[in-house]
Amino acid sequence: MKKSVIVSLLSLATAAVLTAAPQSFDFKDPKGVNAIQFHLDSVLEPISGTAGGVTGTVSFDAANPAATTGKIVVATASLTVSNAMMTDHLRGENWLNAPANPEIVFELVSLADVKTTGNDTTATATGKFTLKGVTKEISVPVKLTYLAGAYGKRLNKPELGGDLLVIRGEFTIARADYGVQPGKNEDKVNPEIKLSLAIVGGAPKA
């Protein structure tokens, strides 16, 4: 009897593993809401802006969040601040040179310190961050919120099946590390850039 119970439990566990599978979440937002915020809190001119050209995919398994992989891409030409001339300078050759460096990329390599409570998973994401053609490894605290069955609700189309994955995080980089006007104009443009993201990806189901 005891043996049969153990066999049954092993069968259930095996079935659970076999049915669990990672989902691919697309972060090209059909509602156009996704954006990355950036802040340069300089002495003379605190500057904030957004970048709306967010794309990329993330593979997430609700049964194994630690195995999450993926890549988020931001179009450099989508970076905008409130002053049009400053936006032109930001995208221009002396700063980010958007035509030559069209993408800002974070490629997730691994998650550490993974903790899941309910729908939320917190972790430290280590990955390759590329800005202005320079790639460096960075570690970023992130929060992943998995919302099963919420895809259609977000689009006001409840007939659509599917899930959502929301990624939130904040981190700071030094612009000099990426060759962005190192040591110059630091009174007007802070040497450090704070980035914050709260973006949602969808995994529709037929």
Second form
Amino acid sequence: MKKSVIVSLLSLATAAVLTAAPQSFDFKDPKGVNAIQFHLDSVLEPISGTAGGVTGTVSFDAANPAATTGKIVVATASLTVSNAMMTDHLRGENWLNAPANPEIVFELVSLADVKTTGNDTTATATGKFTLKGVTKEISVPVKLTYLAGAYGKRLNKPELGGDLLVIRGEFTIARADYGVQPGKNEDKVNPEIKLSLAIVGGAPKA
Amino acid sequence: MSNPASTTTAKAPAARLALRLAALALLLATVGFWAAKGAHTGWSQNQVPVKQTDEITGIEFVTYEKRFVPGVEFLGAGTGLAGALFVISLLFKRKSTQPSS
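Having seen the form predicted alone, could you now give me the structure of the form predicted together with the partner chain?
Whole complex next, starting from this chain.
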């Protein structure tokens, strides 16, 4: 009797440890939904666009969201606005110089003010943001939504097991801080860039 | 035989009328096309953002549809050209009327 209780407790502890283990979520979305939206609401030319080339991984533990770490990478050459000429200028040498700076990176260092309600966790993410070769530490509000068992359903392959992690956030950066034409063309291209993030990562289970 | 001078004076009102009609047609066509394509008040677009929503995650995302939407510079160029045609039409003098004695 005593032995079976010990075995049961050990099994439960093992299961708890296994379920509490952090999962690695891959943000290269097979459905191609992931994108960062950016807005430069200037006086003469309000510009909005998206960057679809999102990759990266985030390690998330549903039992301990505060321990989340990860890195999200956006391909600079994937930045697109509604006008093809404007897109070329944006990616060009005078602005982001995409060939020389192929990646925009946010590396999550820590989460603070973590609050979890149900599947949702809100927090302030502090990390290193790299744009046009300049890296600065920034803090941004984020919301993490953990969708257990939704991986296969989303891909219309219910036989696939696995979870999803959605990251949402909005923050503003000053382009001058990153050497993007500081002080120039401010009537046409706003000095501040508002970034909206809504991306999903998948952690398939074999 | 026709008098060359009278031929020239007869051509002038015809050219004047043709230019004015062309200016009017261009103005109507430009404004009509711009209005029909959505009366977009920004710059012309050759890719149009279309908002969509992922069912499972609720993520709103944008896809681009390759389509031309004329903007304010298209409207400006069309109306400007129509205005230029009208101004050119003023260069053709009216047929002079003989004072009656």
